[in-house]
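Presented below, as structure tokens, is a lone chain in the form predicted alone.
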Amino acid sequence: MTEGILVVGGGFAGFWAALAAKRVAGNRALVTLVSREPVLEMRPRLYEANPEQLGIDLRPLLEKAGVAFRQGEAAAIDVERRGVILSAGERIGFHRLVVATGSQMRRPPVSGAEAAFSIDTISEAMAFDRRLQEIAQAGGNPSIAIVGAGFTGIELALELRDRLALHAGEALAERARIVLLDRADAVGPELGSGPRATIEAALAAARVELRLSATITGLDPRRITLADGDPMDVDAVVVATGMQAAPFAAQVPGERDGLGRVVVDSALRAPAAPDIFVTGDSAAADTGNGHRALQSCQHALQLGRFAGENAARDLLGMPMVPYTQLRYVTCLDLGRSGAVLTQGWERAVTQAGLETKALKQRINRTVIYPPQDVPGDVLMALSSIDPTQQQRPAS
């Protein structure tokens, strides 16, 4: 079977790539999205409570946009014959392919790391939440260790008391010991020095114990072994140790960066395979000012739109549009201390506190969600690469 434009991956980048491709191609090309499940996982929210509620059924949205959906796991690319082979053996042809298979957590290379908890996917976050319920039911003085003091680790550490309180009340939550470990000598090393004082103050207020410059030699779900001390026995170990491109990106010919992402040109095309576009967390793309896009929802939303737009333009013989995304902000949830907002790659703090928490919640609960309650033409308009066309219509 031959498809016009095939999008592999049902995350933020894949969803918007499929819609952008369909908007440009219209009835001139069939657009199909392939994914293991017809669910968009709200990964930026998986540090929160109730992770089982953080998936969106893509099928009604894709149907509204005129995008076909095929459920299956993509296993390989036949570059020469332009086909994707699914794990079940089925082959789907394409004229243009968009690889949007995202990222996965990079577990530390130490013994037992695979058995530790994580919150990288809804199913993993649900497993950790079940463990939190068990810890809460046991009472006593619970202890939880988080390995990785980056963006996700910080947000999870500062949310844990509230999550424990939901399961067992405030008294147990206040007794809990929460430990945040990292091999770096500072929290949020990838966030730079700009927001660090604000983050450290929030961690101190939440009584999160920091173990920095820590060399971990072993992990399991309830124990951490450190090179310079006795094992740390806890009720749960959660790893939040950074991201790397999901394995399917390795099927695309060409150069890769240190995170396994395909180095793409300005149109988000793989130079070694010009029929293939790569987007989202699988793409090492220049944002237009010498900075590479991060593995973040913020960049994936726009990367997806550009990849879908350009895949359709290229198929139809239209000029492609260079990807740009010059504005960069971070908004980090600080739990009971609110949130902190930074602007630019220097990450200068522009606001912090409880009023910033409302902004963080609006981003996580509204802005990044595909609108469910708009007509198909409005949904398609939101796939435009023009930022002025991506605003949600007034309710």
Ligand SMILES: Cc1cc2nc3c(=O)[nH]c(=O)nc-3n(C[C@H](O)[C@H](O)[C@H](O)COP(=O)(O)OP(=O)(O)OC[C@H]3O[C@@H](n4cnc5c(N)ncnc54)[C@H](O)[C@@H]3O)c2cc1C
Given for the second form:
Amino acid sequence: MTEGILVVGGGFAGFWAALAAKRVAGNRALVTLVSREPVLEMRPRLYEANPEQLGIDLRPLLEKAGVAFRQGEAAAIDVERRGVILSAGERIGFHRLVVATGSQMRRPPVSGAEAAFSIDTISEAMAFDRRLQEIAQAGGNPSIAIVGAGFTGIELALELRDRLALHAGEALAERARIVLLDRADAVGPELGSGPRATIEAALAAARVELRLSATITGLDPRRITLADGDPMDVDAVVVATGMQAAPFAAQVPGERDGLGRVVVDSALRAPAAPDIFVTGDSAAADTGNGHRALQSCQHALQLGRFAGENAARDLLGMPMVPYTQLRYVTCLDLGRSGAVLTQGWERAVTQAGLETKALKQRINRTVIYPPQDVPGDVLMALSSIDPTQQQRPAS
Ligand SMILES: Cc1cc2nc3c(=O)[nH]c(=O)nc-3n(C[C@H](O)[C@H](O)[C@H](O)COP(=O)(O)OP(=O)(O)OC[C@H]3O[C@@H](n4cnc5c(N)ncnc54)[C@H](O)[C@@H]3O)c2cc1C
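Having seen the form predicted alone, I'd like the form predicted in complex with this ligand now, please.
Next comes the full complex, and the chain you just saw is listed first.
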């Protein structure tokens, strides 16, 4: 019988996990990727214009790599009998399972939050873009509120004038009122104090109105109700209030962290279910240097490779390799003010301004994309866990 490695979730982590597992196992195991759609959604870019263009068809890449694809929604894990049950009722057996179902936005627990716009998936970002277009075409003095002044909320707020200008010209974009609210008393609370002054300067230059220490008690499609102060009437409300592990991770037995992520060992295995590996935004993993991996694309790309590598190694009786994440950088888009780059876990700013925008665009448009036009062996080599082997060939 052929051994089977099943990867659930076709995001950044799942795609590279499937390729890494296939690279290690070769013909000794059948590697299958199950996901809702055969599409890799470029979530880090969903604050940008034209979100409908931000999906990559994974099928040609998986075919090149020799990985099978099954479309479906995974509903449950039969841990004892080693199978995943799809919502359509089908059961797929496995010898090793990699759970890579990622994350989803955590909406604020207030009435009306479910109906607010968001940019967590391509379809949600497209719905917001359609509303933006309606608002722009209606003319007048548009107003848009973003709830959550973290990474995503800041990038969206600073992109909005350009996006309105695309739909209805510069004059309307300049008249727009853009409000960024957060219950915290500072912007980018999770980004620390390092880049804060740079972010604040960019928000001020873009005339984004900041409402900090704001406790929201209700969200209607056109109105924000605040615990203190008058309600705010706007043309659209977007929520960007942080992420949590997607619900499928709850199927894996064992400990969870505050974000619903499965606490994994150094090989990214679920300690309570040794045939199951968990990766990407669903895994609470130690980076090997005393930090917990973040729900970020940068970490998911490497977590995925390690989980796939280790699932195959374990299956074949080879020693597993502890996950490590050598470098940590953040690059935040600041709209017309360029971008800011920080290095290390203390997030010291090393570069900011218009010249940093080119780096952000390179990350968003090239670095996080799987290369489309390389031969199968080159694609497989890029699934190496060794960062020095992950350099894509110059195009
Ligand atoms: C607007 C926005 C901006 C961001 N900006 C940045 C940034 O600048 N830098 C950065 O590093 N990170 C950024 N991130 C975070 C980054 O996108 C995530 O950390 C990354 O996508 C995680 O990858 P993943 O593979 O773990 O999960 P995901 O990308 O979430 O992929 C999970 C996949 O699993 C599928 N799936 C889920 N459940 C099931 C199921 N039950 N059955 C079948 N399939 C399922 C999903 O449809 C999806 O295809 C941003 C995210 C957003 C939303």
